[in-house]
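Shown here is one chain on its own, the form predicted in complex with its partner chain, set out as structure tokens.
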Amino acid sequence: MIDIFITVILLAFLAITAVSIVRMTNLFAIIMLFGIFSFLSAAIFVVMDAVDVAFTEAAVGAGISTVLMLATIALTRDHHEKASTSHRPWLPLAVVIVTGAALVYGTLDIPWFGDPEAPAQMHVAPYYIERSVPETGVPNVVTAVLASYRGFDTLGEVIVVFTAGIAVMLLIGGRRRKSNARSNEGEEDDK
């Protein structure tokens, strides 16, 4: 019962972030806020016992993503253009309308939380559980499964972050401020 209770007051708390972002249009206010819902979404991750998850939320969600958003906005410019107010919202409005209420349609075929009749239950879950420490001596099933069971996915995350990193580097990291002030020289060498 208490469960319920606060899902929906974080569930509440989270509408009211997301509005609130909608209808923002202070960028450093927005990412504050960006941080704030990861917050939430992290708590609401707890309290469906989802600790690794909740736990992966407020690091990178909340943390790194928070940061790295700010320090984007430090490169660009801090003020912001009017949204313009001739737009008609209604071609939008209609649109979200639709696709939300077949999100919620789609939402009535879904098993309750927990129910242990559900699929995601049934499959490979039981073998996990009942295996896992005798196979791995790992007693959090969410790291046996991650690390050996899935192995290989875990191995692809982690080529995809290299790849990010190499991405970053590629595109504005690296050696850029030394080739500038070399470029620099010359040009006050030709003067």
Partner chain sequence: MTNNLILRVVSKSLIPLIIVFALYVQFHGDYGPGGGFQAGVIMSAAIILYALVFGLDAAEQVIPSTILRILASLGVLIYAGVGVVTLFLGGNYLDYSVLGETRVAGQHLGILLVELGVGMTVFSVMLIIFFAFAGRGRP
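Numbering follows the first chain given and starts at 1. Predicted model, so just to flag it, every value in this text is computed and none were measured. Basically, rigid core = biggest C-alpha set you can superpose within 1.5 Å across the two forms. First, how it differs from the form predicted on its own.
Superposition on the rigid core between the two forms places the CA atom of E135 less than 2 Å from its counterpart. Once you line up the core between the two forms, the Cα of V104 ends up 2 Å or more from where it was. In this overlay on the rigid core, A144 has a C-alpha that sits 2 Å or more away from its partner position between the two forms.
Now the other one: the form predicted on its own, given that the block above is the form predicted in complex with its partner chain.
What comes next is one chain alone, with no partners or other molecules.
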């Protein structure tokens, strides 16, 4: 009962944060709210006993993403552009509504959370519970699944996240070096 209460509270905070993000115009505040959104998502994953997913969400969503967005704001200039009065938001709104409806329709066949008759509970989970310790020697079933059975998949995910982080840092760092080189050239010309 307490889990349901905590989940409802977290979902309410998540909805409030999402509405606040949509209504704000200050980029710094939006980035901070995105970090809070990721932190609340991680808390919901913890309540759902998905600690590994919660850890990833907290590290990547609330941690690295927030730092990268703040670094991007710090390295970019403030440009104020006038909004076009001929902009019609109906087409993007229609695309979002149709996509959302398709996603909701796609989830109708998914078994309920924790359903004991779900295929994962009937076939996959018993296999891992019975055989993970003898086959891998790892006493924790979740660790055995992530590190042993899905080791290459987990390694691939880590490589993708690492590569994306390096690419963003190179892009941001490349721009900083170019702007520093230009300012140094300007100073040498003045001498």
